[in-house]
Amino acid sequence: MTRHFPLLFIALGLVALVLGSFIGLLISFTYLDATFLKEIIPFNQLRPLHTTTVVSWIVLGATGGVYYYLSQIKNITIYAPKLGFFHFILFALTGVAIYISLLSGRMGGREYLEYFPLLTIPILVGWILFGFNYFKSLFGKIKNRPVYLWMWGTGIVFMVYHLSEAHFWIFSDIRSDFIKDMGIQWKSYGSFFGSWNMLIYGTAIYLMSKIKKDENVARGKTVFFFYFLGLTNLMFGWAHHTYILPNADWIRYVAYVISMTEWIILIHIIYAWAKSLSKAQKKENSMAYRFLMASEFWVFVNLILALLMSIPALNYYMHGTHITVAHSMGTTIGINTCILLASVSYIVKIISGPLTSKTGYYGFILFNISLAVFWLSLVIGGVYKAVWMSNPENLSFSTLHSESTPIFWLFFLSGCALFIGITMISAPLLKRLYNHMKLSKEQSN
C-alpha cells in the first residue's frame, strides 16, 4: 500500500467530505429543534466536528493530489514514498485523536482549531515531512518550473508558518492583549486559508494544462501574475476580516482590493481555458471539466457577496449573520470542493478509465442545484437578521428565531439534498479507488 499512499489521502478525504456534510446536516436541524442531540453531542461539540472534518477533506484531498501529480511529472519521482505513507498514517491517527478530543469535550483551542491544542504538533510534523519530501523530489530536476509547482511549494511552506502562528495565543503576553490576540488570530486564519488555496488553485492550473495537453497554460504571464497576486493575498488579504479592530485605513483598503482581484483573475483564467478547449477534450475529461466550470460559477457568485461584505458600512451589519456562513460555505463547497472533486475525477479517470457512472453525473446536478438553494437560504436568513439588528425597536431574539423558521426549513431541506448529491458523487469515486488499490495489491502478490 506504500506506493498508493497518494490515493489513500484522497480516499480518506472523500470519506471526510461525506461525513462532514452529514454532520453539517445534523447542525442545520438544530436550528429547527434546539434540543436535537443536545444530551448526546451538544452544539459546541457538533460544530467543531463539522468544521474540522470539512477542513480535513480539503487538506487530505489537496495533499493527495499534489503527491499523485508529483509522481506523474516527467523526470520526477517522489523522494521517499515510505515517508509519504508515514505522513498519511500520522494524519489519520491524529484525526482519530481529534475526534476523541472533540467528542469527549477535551478541547481548548480556538475557532476552526478547537481540539486539544497539543494535537497541532503531529499536524505540523506532517506538514514539515510533506515539505521535505516535496522539495527533495524537485531538487535539481526542473529548471523552468510551471506555476503549479511554485504554488504547491509556497502553500506547504506558508501552511507550516501560519498553522504555528494560529497558536501564538498560548503565550501570555499575546493572550492578555485583546487587540493583539484577535489581530493575530484572524491574520493567521486568513493566511491559513490562503495557504491551502495555493495548493488548490495550483491543482486547478495543473488540471487545465493536462486536460488541454498544453504546458503553456501553466507557464504564461497571466498565471504567474495570478501566483504573485495570490501570494500577496495570502500575506495581506486577511485584513478585511479585522475591520472591527483599530487598524490603519490603508491596510483595510489594500486588503479589500487584493482579495477581490485574485478571484477576478481566477475567473479570467478558467474562462479563457474553457473557451480554448475542443469538444473532444471536454468529453474526454467530462467530470473534471464540469467541476472546474462549476467552480468558476461559484467564484463569480462568491465574488459578488465578498465585494458587498468587504464594504465597511455593510460589513457592520453582515458580520456575524448567516451571510458570513454563506460566504464561507460558498467558498469551501462551491470553489474548493469543486476543484478538488475535479482533481479526484481526473485521477480516477487516469487509473481506471473514463467515468461513466450516471450516479456521479446526477449527483453533480443535484449538488449544484441544492448548493445554490442552500447558499441562498443563508443569505436570506442573514439579511433578515441584519435588518433586525439595525432596527432600534427590534423584537426579542427568540421571536426573530421563531419567525425565521421557514428559512431554516429551506436551509435544512437543501442541506439534505446537498448531502445526497455529495454522496452520489463520492461513492463511485471511492469504489474506483478501492478497486484499483485492491487489484494492484493482488497483481503485486
Given for the second form:
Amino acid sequence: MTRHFPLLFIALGLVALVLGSFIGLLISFTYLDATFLKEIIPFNQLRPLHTTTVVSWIVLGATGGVYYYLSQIKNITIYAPKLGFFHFILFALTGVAIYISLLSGRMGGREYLEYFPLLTIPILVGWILFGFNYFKSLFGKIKNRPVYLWMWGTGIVFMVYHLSEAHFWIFSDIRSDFIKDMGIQWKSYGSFFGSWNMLIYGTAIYLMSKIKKDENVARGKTVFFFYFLGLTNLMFGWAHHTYILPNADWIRYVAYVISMTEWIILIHIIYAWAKSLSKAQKKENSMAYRFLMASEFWVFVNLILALLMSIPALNYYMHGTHITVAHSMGTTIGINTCILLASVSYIVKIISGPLTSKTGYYGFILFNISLAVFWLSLVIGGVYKAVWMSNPENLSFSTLHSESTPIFWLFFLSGCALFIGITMISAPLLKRLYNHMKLSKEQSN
Amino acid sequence: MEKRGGNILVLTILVCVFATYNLVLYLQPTSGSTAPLMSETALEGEKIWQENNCTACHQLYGLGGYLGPDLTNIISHPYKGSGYAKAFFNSGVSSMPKFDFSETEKEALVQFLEHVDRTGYYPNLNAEFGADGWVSIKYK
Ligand code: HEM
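Mind giving me the form predicted together with protoporphyrin IX containing FE, seeing as the form predicted alone was just shown?
First the chain shown before, then all remaining chains and molecules of the complex.
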C-alpha cells in the first residue's frame, strides 16, 4: 500500500468531492426551507463541513498529483515514500478529527477554518513533510527546471506561510485591533488560494506539456513571466477582498494596481486562442484533454468576473453578495476541479488504459452545463442583493430573502444536476483506482 | 530570463519586498478607523461569536456566509440598536439556531458588535467614486 500513496491521496480526494458536493446540496436547501435540518445539524455546522470537505478535495487531489508526477520525471525518485504515506495517514486522520470537531460543534469560527483551531498543527506538519520530501527529491537532480517544478515548490512554501498567518489572531496585539485582524485574516486567505493555484496551474502546465508532448510549454520567458506575475498577485493582490474594510488607503491602492496586471493574463489568453484558431490543431480525444479545455473556458469566464470585482467602483456593489460566491465556487469548481479531474483522468489512463466509460463522458457534459446555470443563478442572486443594498430605505432582509426564492430554486436544482454530474465522473475514476490498487496488492502477495 | 540565475534573482527581489511589506502590515497601524482597541468584554464577545460560528450566516463588512443579514452597523442602525440585537440572540428566528446565552454572554456579544460598529460603515453609503474606478470610503 505504501508505494501507492499518491493514488491514496487522489482516491480520498474524489470521495471528498462527491461527499462535499452532497453536503453543498443540503445547505443550499436551507435557502428554500429555513428550518431544514436545523434541529439535527444547523447551517453554521453544515456550511463549514461543505467548505472544508471540498477544499480537502482540492488539496488532496493536487498533492496526490504532484507526488505522482514527481515520481514520473526522469532521474527523480521520491526521496522518502514512507514519509509520503505517513503524510497521507496524517491528513486522513486530521480529516476525521475535523469532522468530529464540526459535528460536535467545537468550533474555531474563523471563516474557512471553522474547525477546532489546534487541528491546524497536524495540517501544517503535513505540508512541511510534503515540502521536505519534495525539495529533497529534486535537490541537485535537474538543471533548467521547467516552470511547473517552480510552481509546485512555491505553492508548498507559501501554503505553510499563509496557513500560519491565518492564525495570527491568537496574538493579542492583532486580535484587539479588529480592522487589522480582519485584514490579515483575509490577506492570508487570498494568498493561500493563490498558493493552491500554484499547485494546480503547475499541474495544468505539466499535463499540457505531456499531452502535447512538448516540453517547451513549460519553459521559456513567457511562462516564467506569467509565473512571476501570479506570484506578485499572490503576495500583494489580496486586499481586493477587503476594499470596503476601513484599512489605510495605501493597502487598497497597492491591491488595485497589482490586481489590474491580471488583464495581461486575459489578453494573453485571448491572443493565444485567436492564434490557435488559425492553426489546424490536432484534437486529443481523452478525458484529460477535455477537462483541460473546459478549464480554459472557466478560466476565461471567471477571470473576467474577478477582474471586474477587483475594480473598487464595481466591487462596491458586488462585495457582500452571492456574486462573490459565484466567484469562489466558479473558480474552485470550474477551474480547480476541472484541472484536477484532468489530472486524475490522465493518471488513471497511465495506470490502467484509456477511459472508455460513457458514464464519465455524459457526466462531463452534465457537469459543464449545470455549472453554467449554477454560476448564473448565483450572479443573478447577487445582482438582486446589490440593488437592495444600495437603497438605504430597503425592505427587510427577510423580504429580500423570500423574494429571491425563484433564484434559490434555480440554484438548488442546478446544484442537484451538478452533484449528479460530479458523481458520474468520479465513480468510474474511483473504481479504476480501487481495482488498480487491489490488483497490484494481489500481484505482490 | 531563461537562465536559472535570472529567475532566482527575480524571486529573491520579490521575496525581499514581500517580507518588508509584511513587516509593515503586521507592526504598523494599518487601520483607517479611529476606534480604540477592543475591550476585554468585547474580546469575550468575539470569542462567543467565533465558537458559535455566527460568521457562517452573518457578515461583518460583507465578509462571511450569506444566509443571514450583515451585522456591521446593527448597533447604530436608526431602528435597531443593542436592545434589538440582544432580543435576537436566543430567539431561534428562521434558520438561526436557538442559542441559550446567559445575560453576561449576551452583553459580551453586544459589546463586540458595538466595537465593530465603531470601526466603520458597511455599506459605505457616502463613499465617493473616482473616474479611475477608485472609491474613497468614509471613515468613522
Ligand atoms: C454540487 C453542488 C454544490 C452545491 C449545491 C453547493 C452549495 C453551496 C452553498 C449553498 C454555499 C454557501 C453559500 C453561502 O454562504 O450563502 C457554498 C459555499 C462554497 N462552496 Fe459549494 N456547493 C456545491 C459544490 C461545491 C464544490 C464542488 C466546490 C469546490 C470544489 C464548492 C466550493 C465552495 C466554496 C469555496 C464555498 C465558499 C464560498 C464563499 O465563501 O464565498 N462547492 N456552496
